[in-house]
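Only one chain is included here, represented as structure tokens and corresponding to the form predicted alone.
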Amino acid sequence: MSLFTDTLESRLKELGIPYEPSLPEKCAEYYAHVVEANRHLNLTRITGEAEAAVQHFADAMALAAWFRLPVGSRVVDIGTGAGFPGVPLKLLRPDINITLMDASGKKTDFIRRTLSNMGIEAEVLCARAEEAARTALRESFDVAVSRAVAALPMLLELSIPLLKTGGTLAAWKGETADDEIASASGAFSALGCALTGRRPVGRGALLLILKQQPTPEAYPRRFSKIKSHPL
């Protein structure tokens, strides 16, 4: 046992999340790869064992405590970075079909190589979300997850077009969650989605957002437009 695995197990028990006995060690193995690669890739600022166990892994798996993720769901992690929150969710729920998406080839190469070495199947895609939503991936996912990618109005336009109608976006937000929700009213309306759940996670919140109708063809716009004129 280690500080990492002890901390992770303690937090998962607090959340009431059932897990396989091998899970903590698998998470520790992935964490070790992140720490090693972080020396030259700048993957994350969170590298301490206890801090990483909670913020990278347990906080990601907290979704399973509050949201029913159907068996075999198609899940996309938008702006996955070092693989969070998507990799911990895949380790917890091997049955889900996950796509880990990021615009950085160095990061996706790291994730692809590491998961292959660990024998974990996942699709790792180097792509921008707004461009992927103009391909066959548009409206093809049951669930989208994202953490620390963009303010909520921007994140909604990047993620909602990738979801099927009836799909859910799970967005991990920090201390500005309330302000972001207030600023996203135009995006909720334009993209046909609604906030259906809010749970405390660390100093922030996990937001659950339901896609209620097909995305209008006009969205997503080019990233420059999304950034300069958020909905």
Second form
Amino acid sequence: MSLFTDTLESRLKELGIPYEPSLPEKCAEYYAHVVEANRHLNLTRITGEAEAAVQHFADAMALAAWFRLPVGSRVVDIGTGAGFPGVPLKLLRPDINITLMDASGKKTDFIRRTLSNMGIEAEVLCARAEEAARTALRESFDVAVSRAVAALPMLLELSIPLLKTGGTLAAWKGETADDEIASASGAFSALGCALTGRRPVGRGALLLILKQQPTPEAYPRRFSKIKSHPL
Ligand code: SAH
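Switch from the form predicted alone to the form predicted together with S-adenosyl-L-homocysteine (SAH) and print that structure.
The next block holds the full complex; its first chain is the one shown before.
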């Protein structure tokens, strides 16, 4: 027992999320690797035990409290950083087939090494999302998850092309969620997707966005365009 596992367990109970007895210790182990690696890699600024248990682990798993992730679904975490929210979701739901994607090789190297150490199976990919969407990965995922990568109009262009039609993006947003939603109406219509749910998580919100139509060939554009002229 530790402050980390106590905090995580009480939060999961509050959320009503069932979990295997081994889950808290597995999360604690991954968290210890993050703290250790953070001494020389700039992975995260959230390292306090209680803070990390809530913001990195329980907030990620909060998705499972209201969105039914189908068994065996193909999930991609876009801009996973040190593995969030993708790793906690994989620990909670070992049945999902997860791809942890980040543009930074030092972050993906850390994740690959750590997961292989822990005997956890995942695809770890050093790639930019907008480039991956021009490969066989285009329209290949059932679910995309992402936190703290880009404002919603940009995030939609980075993530929606990777989803199958009928797939869902879960986006963890901070206090600016409402403004971001308001500014994303052009992106929703250009990319054929719609906001279908919004739940408070911490001080921010977890958004669910449904992809309703195949992505037009023009998207995603090059990153410089996505950034300079967001949809
Ligand atoms: N999701 C993590 C990390 C957020 S930091 C968390 O919430 O803790 C943002 C991360 O997104 C960085 O690691 C950065 O390398 C990655 N990133 C930014 N743009 C990206 C892109 N276009 N494709 C893939 N990864 C990207």
